[in-house]
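Just one chain follows, in the form predicted on its own, and it is written as structure tokens.
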Amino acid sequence: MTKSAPLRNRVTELLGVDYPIVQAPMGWIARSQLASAVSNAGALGIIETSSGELEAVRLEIAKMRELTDKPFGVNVAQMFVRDPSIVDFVVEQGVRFVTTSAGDPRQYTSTLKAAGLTVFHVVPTLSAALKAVEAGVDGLVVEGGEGGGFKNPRDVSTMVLLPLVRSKVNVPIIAAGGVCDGVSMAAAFALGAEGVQMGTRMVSALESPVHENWKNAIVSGAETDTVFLNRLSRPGLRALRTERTTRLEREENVSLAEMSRIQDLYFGGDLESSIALTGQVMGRIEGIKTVADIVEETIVVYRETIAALSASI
């Protein structure tokens, strides 16, 4: 496949990649099989820690070095990894880029930066963004409430949150939530982003390790086929609508114990056994494609969209 010319901006320079596209750090999913495909496509693969399985993560990082010679990153999910030694762990792996999430940005930022790493923090609100910038992060992942996964119960859409944060900070922003292609990437850039993060789109990719049942549910689902759980407690969760999650949607406090059989869903294909964290953008995903095709098509359509808008002025 002929690859598009690199896109240069602050995000690609900081990450050392050709294209400012980042794969979301989804627990158990964001491991070497998927992340290496993303990095090899010229974007940035991320290895997760939200599974809490740090020994497995160590092995996955080692596999990454066998599968790609391109840059990749690690996410530190503070809700699930509370041991401060995670900083030493990441540094020892030779990782140069880290996203931190689900916690206070002041906890690890200074230590990670002192070790020479580039740090972006994931934020769901303006106040969180300002706190992260004050803590010294290099950039932000601004995550709208339409995205899948763990959410602020008081969710704000990307359309509102992204330009709001951009108007108040000068650091590079990666937009997350509702992004799956070149059109949504162009929209994110118009709102102030310099990069995008894809979660649900990458879950449905050919190289994604999840069961075909989940991929097919994403491809066949409508934009209304997600639920938001725990609006009255924490953490909020956006997930695929199933009989189980439709029932849980009515409960005030959904325990994370409901996700105890997550691997039966992710890899066994039993969509009722747990909670499949999925974003509203599933309604725009119409097929299972290779990561290379997703990245290439995104960049091509992004450039076509920007050119068409420019020509229309």
Second form
Protein chains: 2
Amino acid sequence: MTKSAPLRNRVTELLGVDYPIVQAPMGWIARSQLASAVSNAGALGIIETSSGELEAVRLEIAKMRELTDKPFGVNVAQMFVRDPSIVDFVVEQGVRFVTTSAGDPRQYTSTLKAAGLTVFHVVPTLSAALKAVEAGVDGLVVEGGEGGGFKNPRDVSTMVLLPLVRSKVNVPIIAAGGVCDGVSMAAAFALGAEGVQMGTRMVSALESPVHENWKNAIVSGAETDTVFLNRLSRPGLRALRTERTTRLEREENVSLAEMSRIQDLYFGGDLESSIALTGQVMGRIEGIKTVADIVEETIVVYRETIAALSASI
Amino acid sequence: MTKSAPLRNRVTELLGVDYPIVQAPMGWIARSQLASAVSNAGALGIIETSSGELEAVRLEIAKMRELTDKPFGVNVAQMFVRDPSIVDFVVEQGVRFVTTSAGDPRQYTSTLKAAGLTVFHVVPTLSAALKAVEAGVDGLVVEGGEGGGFKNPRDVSTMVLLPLVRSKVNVPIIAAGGVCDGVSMAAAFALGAEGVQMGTRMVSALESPVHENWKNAIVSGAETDTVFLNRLSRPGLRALRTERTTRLEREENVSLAEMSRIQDLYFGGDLESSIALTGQVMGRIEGIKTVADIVEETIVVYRETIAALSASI
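Can I get the form predicted together with another copy of the chain as well, since the one above is the form predicted on its own?
Expanding to the full complex; the earlier chain stays at the top.
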């Protein structure tokens, strides 16, 4: 496939990539096999830390150096990585781009910025966005409640949250939640984003290391096949609907201990053994594609969608 | 204010309006005072039937004839209006456009179509959309879970649901849920809509008959200030967060009897007396505007947003 011409905006400039598409930092999954495919496709691969396995992460970052000469980033999931040496670690590895999430943006931003890194903080509400900008971040990942993963229990959809944040801040925004292709990327850009983050779409990619049972559940499932756990406690979770999560949906307080066997699910394929963090876009994903095809098709359809809109006004 | 040039697409053709913006059919509220202002602004006002007060509705439709010479529509809320004479009634009144909702699309579509009306059915999922198209509707109102009102308990956001339905059907789509301005209209059109429906935005309009306490709650509230009731039963409801609804949020089965004093809330201003159906876009609404200003600003910003996107690809 011929590669599309690069897009140019504040996000591609800050990230040093051709296309403003970022792969989400799924715990255990966002490692070098997937992230290097994303970076090599001209988008931005991200290495996770939410597994808490810092030694494994260190090795994965080293592997990234072998697998790609393109930029990549690291996510610092503050709730899971309480060791402040995480910042020194990321800086030592020579990483230039970090997303911080699930914690107070004041905790690491100034240190990371002082070390010369570009920092985007992940936010689920306007008030969190304002706090992050106040803390000095370079940009925001604005995450709508339709996305998979750890969520604010008072979830707000991308259609509402993104333009709201856009209207109140000047920093560049990467949209997360509900984005899986060029059509949703065009919508996100209409709402004020200059980049998009894809989680479930990348989990389902050919290069994703997860078990085919989960990929097949994403491909065959409907848009209504996620559940939201811990609506009235924390952390909220959006996940694949299974027998287990259908039962957990009725519990007032789902413990993270319910996720202890996550690797049996993610890599062993036992979908009832844990909680498979998955977004509503699963209903739009109809096949397993290579990361290169996902990125290229997204950019082509993004441009086609805007050209068609432009012809209609 | 100068009026924008009309938009032309399948929705404006079918509805006979200048701008493909439809006012949602809020029970008791979507009556002639508000609906005539919408129709006179070049969009489509809709008269509700979900109040079940058919005699009042008959009078309101008669009033519409005095207040506007522009097209308007009627919503047939099947769950609330079980009397089949509703169809004869709508036909007799000379209404040309009907949305049907909260029921089986096979119930009234053929009769309404045989009488020469244009019929759009409101759907919250892909499977409902396919069923409605099979029943022969002219188009769909695709309603994301972020919107206020009666909802499918398994809510799906506009960002996911709209492009999913668009990819599977050919009929024109009006997007509902999360739409309140030209930016969100541009996003909806990127996702495949040819029209948008606004509920909460119209509830807050100057010409809306509701009490200023509710309008002020919409204007001052945050994007997180709605609750979703009956997640595990039916019907789901998205409503303004109040002390009462915060309590009801924890109940497994909220009876519609909780809404019996709705008029004390809507028109008396006692926000704790009932359940104020409100969408997440309340967080984006910062002032009370005339319907004419809402419609005109939406069209202007819609065109500006697409022009700016077009310049960036």
